[in-house]
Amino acid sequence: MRKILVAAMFSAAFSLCRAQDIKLLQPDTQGGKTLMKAFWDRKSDREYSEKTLTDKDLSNLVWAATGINRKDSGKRTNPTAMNLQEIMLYVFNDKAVYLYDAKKHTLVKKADGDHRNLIAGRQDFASKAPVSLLMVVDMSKYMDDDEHARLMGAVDAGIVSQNINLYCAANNLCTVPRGTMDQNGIRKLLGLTELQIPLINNPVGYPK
């Protein structure tokens, strides 16, 4: 009887921390502005209305990142090198950080609470943000972890943010792409191994 209780115990445990992720809504296959109007809109914005993402805007803001747009194999909107799909995009916002999982389009929880002065580092605006999206590099898909493996890495990670500018600049939304960071508080905070890399964060809000 006690092994059925702990075991029942175990499972509500674990039902509830599942259910502290969130399951995002699916993405539009139309509206935004055209892909032109888009780049010619497209601009360096440092200051972020409070207001909450909507549900709708988060959930299409994270699978143009990096969401799948081909079923049947699993690639990405963004392009990497040999489909290694090294780039690990983490969502954070005043209540936790969430690692996005394309696969269920989910946000998969990883820390609790508000973070965003670790994604600001030096950069106070950054942390006025109501979200941010850090692009880490995942070197360990790489059978090398030699300089040419890096600038890929890093070329990957500039695709996803470029992906964020763009559908940020087609919806009416504020971003600019960052280096700046506080990578050892990240690195703890989120388990990060040695050749996991945080390397370029988006700062995402509505116009203030």
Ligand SMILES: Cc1cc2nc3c(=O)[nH]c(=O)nc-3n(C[C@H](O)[C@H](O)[C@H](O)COP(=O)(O)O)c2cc1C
Second form
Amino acid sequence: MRKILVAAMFSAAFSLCRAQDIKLLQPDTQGGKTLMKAFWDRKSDREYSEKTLTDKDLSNLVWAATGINRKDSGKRTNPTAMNLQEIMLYVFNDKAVYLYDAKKHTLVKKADGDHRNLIAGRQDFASKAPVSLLMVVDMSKYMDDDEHARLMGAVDAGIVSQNINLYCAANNLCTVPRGTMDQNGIRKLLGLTELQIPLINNPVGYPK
Ligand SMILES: Cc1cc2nc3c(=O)[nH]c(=O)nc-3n(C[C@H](O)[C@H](O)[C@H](O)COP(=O)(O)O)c2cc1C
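Please move on to the form predicted in complex with this ligand, as the form predicted alone is already shown.
Below is the entire complex, every chain and molecule, led by the chain shown above.
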């Protein structure tokens, strides 16, 4: 009886662990197509297999989007204006919503449940992708929240999105950059401030 109780406790602790943050795998240093081939193959896809992304693909994808590629300076795969690193990357799947912590290369859970419908907005196809990446611009990192700063924030979000587009093209994943989403629903769910703007998202999945 005692053995069963101990086993049950271990099992409960393990599932609790799994339900929390996700420590991502070390990103690959090789693999994928050549950059030129990825440019040839890049395109918007709006149909996805419902198959869950492998841990390896998810880890590489998130790192390619905005991971640290220089440990000494903490700089990223994506350049940002004045190195402000103001793009917050959220990951939505069928279980939860996570915020990417680049220093720890970890997805930190921010909300329970399947909220991919908020990413989809009025485009239903997007809620079928197993995972969606959302770029939120944190304008509080800028000295002034003026028009030029807003444009720079938008450029920086677009660069992260293009990293995702190219990673997908190079690794036979499907994606589309999208401005469509339920902005208010996302703001509410994630508790974003006025200066944190959900700007663009990329649903990602394997070909159907
Ligand atoms: C900033 C931006 C916003 C976009 N928003 C949407 C969108 O909300 N929904 C959608 O289905 N496609 C969206 N797209 C994808 C474009 O429709 C697509 O890139 C364009 O039709 C060209 O097709 P291609 O990507 O296959 O070359 C967006 C693209 C960009 C760059």
